[in-house]
Each structure stands twice: as structure tokens, then as C-alpha cells.
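Given next, in C-alpha cells, is a single chain: the form predicted on its own.
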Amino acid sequence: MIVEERMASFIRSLDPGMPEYLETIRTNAIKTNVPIIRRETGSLIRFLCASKDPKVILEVGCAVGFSALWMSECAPHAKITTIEKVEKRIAEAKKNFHEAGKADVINLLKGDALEILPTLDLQADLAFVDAAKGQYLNFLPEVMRLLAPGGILISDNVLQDGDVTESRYAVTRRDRTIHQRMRDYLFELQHRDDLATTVLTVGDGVALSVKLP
């Protein structure tokens, strides 16, 4: 637990909530062990969209479309491009987009983000990275190419329930590669000359970066 549970519960109790259809998608995702953004992260996204009013959003890691739909609610003028490679999740996401009446504003691209990102030609006002954690550093060059100056990069799950702060020997052997790669990613975000970054203990840890002119 990154933030003490009593404090987190109190903050969650203040949240105004989401549309009913999104709450249904959330409930179903939790039941089927599909990873989706935490409520605190959703609140942060709402705040950032309200302050930035993005017109073009890039998402790496769609899953069943929960976060893309939420960003569409928070940024009603935005066109969203999202990427997913898991077939079962793609089908569910498309169904969710259609039922929410969002299929015309959310473009779901099927495949590996490392292969798709280089083919894109857009300038995103906001980019949300929430895919394979061990690949964040590999996604970064193309995400930076596609992010407009002044654009915001949101990287989710960067603290790994606090494990990223531990010694590599304190995490299970199977998680050590992700542990090191996430540390390398956070170091890169903080030390690039073209980014201003802060790391927040929101949800499972969120890195917020602004692309400098």
C-alpha cells in the first residue's frame, strides 16, 4: 500500500463517481481480473483533462476500453487513439465503445504498440501509458515524438504497489526485470531535458510529465 488505507478510503469517499455504464464496466473488469485504472487515478485524469482540454489523446494499453471511455467523458472534444494487442480485450473494448456511443471518437488500433506507434502521425495533447510495465522505456521515444510541445504524459502504475522502492532482492525473481526497467524509466523521465516530471503516490503511482517547448 503506497498511501495508508484509511487516508485512501477517505479520499475515495469524496469522489463524485462516474457514469453508471462505466461503473458497470469497472465491476465486470474487476470480476474478470482485467486491470483498469484506480479511482484515484481517474480523479487525476479528470483534473488534467479539465485543465488541458485536450483535443487529441493517445493511449498505449486499452484493455477493455475503460480508461479511454473515461477520458472521452472528461475531454468531450477529444479524438482518442488507443492501442491493444490482446484479442479478447479488443472485442470487449469495441463492444463497450459501441454501446457507449463513442465508436466515432475512439479509434482502437489492434497490435503491438512497439510496432504501431512508429506508424502514427499525430500530435497528442495528452498521452496515457498503461500497457506492459516492462516496455515503458521502449515506448517512450515514439510517445515523445507523438506528444505535442506542452503536452502531458501520464504514466500509470509506476510505483508497483511500492515495490519499485525496494531492493531488487526484496521482490520475487520473476518481477525483478520489471522492477529494474521501471526504475530506469522513472530515472529517464526525471533526467530528460525535454520533460518536466513529477511522481505522485496516486493509485499505484503516477508519473506526470510535460513536454517542454
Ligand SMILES: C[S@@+](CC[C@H](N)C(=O)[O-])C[C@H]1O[C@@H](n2cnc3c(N)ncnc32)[C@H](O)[C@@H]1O
Second form
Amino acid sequence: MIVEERMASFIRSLDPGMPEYLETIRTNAIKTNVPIIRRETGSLIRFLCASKDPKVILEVGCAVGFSALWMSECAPHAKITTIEKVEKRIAEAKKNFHEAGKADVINLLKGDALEILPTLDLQADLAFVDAAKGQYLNFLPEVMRLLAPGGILISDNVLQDGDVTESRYAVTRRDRTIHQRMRDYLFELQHRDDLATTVLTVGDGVALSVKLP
Ligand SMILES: C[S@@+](CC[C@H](N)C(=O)[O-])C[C@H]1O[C@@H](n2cnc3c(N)ncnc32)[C@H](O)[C@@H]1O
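Can you give me the structure for the form predicted together with this ligand, which would complement the form predicted on its own we have just seen?
Starting with the chain above, the whole complex follows.
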């Protein structure tokens, strides 16, 4: 928790909820330890989709398709391209897209995003990066190429339950590389001339960036 639990619960209690089928996917994901966006992150995505009305969305890290489906609900005019590398999750995401009647608007690409991103030819109004935290910096050049001027980049889990604010000696040796990489990523987002970025303590930390012309 990066904000006080009481505050987070109160804000969550105001959440109007999602369509029933998404609540079912959420429940199953939690049961099977599939990480998906938190409610408050979903709420932020809804706000951004409503204000931007994106036509093209790029997602890195699909898992079982929960956030892709949510974005599709929130951005009814959007075609979504999403990437996932774990076979079992790909199969479940495909099933979820099909059952929700969204298979024609969500294109799921299988494989490692580092290999797939360079093959894409699109200009995204919205890009959602929610994959391996240690790779965000490696995804960035291709995500920037694929982001339209004025497009919004949403990077999830950037505060890593608060660990990112700790000294590198306070995090376990195993987590030090990822800790440093996330710090480097946030520094890069804030210091690029072609991005304007703000970091929010929403969910597990969300960086919002706009691509400047
Ligand atoms: C946090 S989950 C995504 C959750 C999803 N966005 C949602 O909220 O419903 C991250 C996913 O990214 C996938 N992933 C991690 N690194 C990847 C990579 N380099 N290429 C493709 N998928 C990757 C993982 O297998 C995992 O399913």
C-alpha cells in the first residue's frame, strides 16, 4: 500500500463497479494469482479514456485480458493491440475476448514484447505499459515510436508498493536490479524533452506521460 489503507478503502468504496463479466474475470484472476490492475487504476483509465476517446490503444502486458477488456468498455471507438508472452494466459485472454464479443476489436499478439514492438506499425492515442517492471526502460524507445503526438503513456506499478522510494540497501538483494531499473525509468520519463510526466500514488503507482509534439 502506498497510501493509507483507510483512505484507499474509502476511495474504493465509491467505485461504481464494472460490468458483471469483468467482475467475474477479476475474481478468477485474484483466485489464480494473475496480477491485474487495481480498482483505482481502472478508475483512472476510465477517466483518461473518457477525456481522450482513443481510437488506437497499445497495451504491453495483457495477462488474461482484464485491462484490455476494461479499456474496450471505456473507449468504445478503440481498436486495441495487446501483447502477452505466457501461453496459458494467452489462451484464457482469447477465451475472455471471445465471450465478451470483443475478439474483433482486441488484437492479441503472442510473444515477448521486446521482439513484437519493433514489428508494429501503428500510432497509439493511448499506450498502457503493464508488463515486467525491469523491462519498462527497454520497452520505452519502441513505445515512444508507436505513440502518436499528444498520445498518453500510462505506466503501471511504478512505485512497487513503496519499495522504489527506499534506499537500495533497504530492498532485498534479489530486488535491487528491478528497484534501480524502475528509478531509472521514472527519471527518464521525467527528463525526456518529448514527454511531460506526472507520477501518481494511485494503485501501485502510475506514471502518466503525454507525448509532446
Ligand atoms: C501485471 S500483468 C498484466 C495485467 C493486465 N494488464 C491487466 O491488468 O489485466 C503483466 C503481464 O505481462 C506479461 N509480460 C511480462 N513481460 C512481458 C514481455 N516482455 N512480453 C510480453 N508479455 C510480458 C506477463 O506474463 C503478465 O501476464
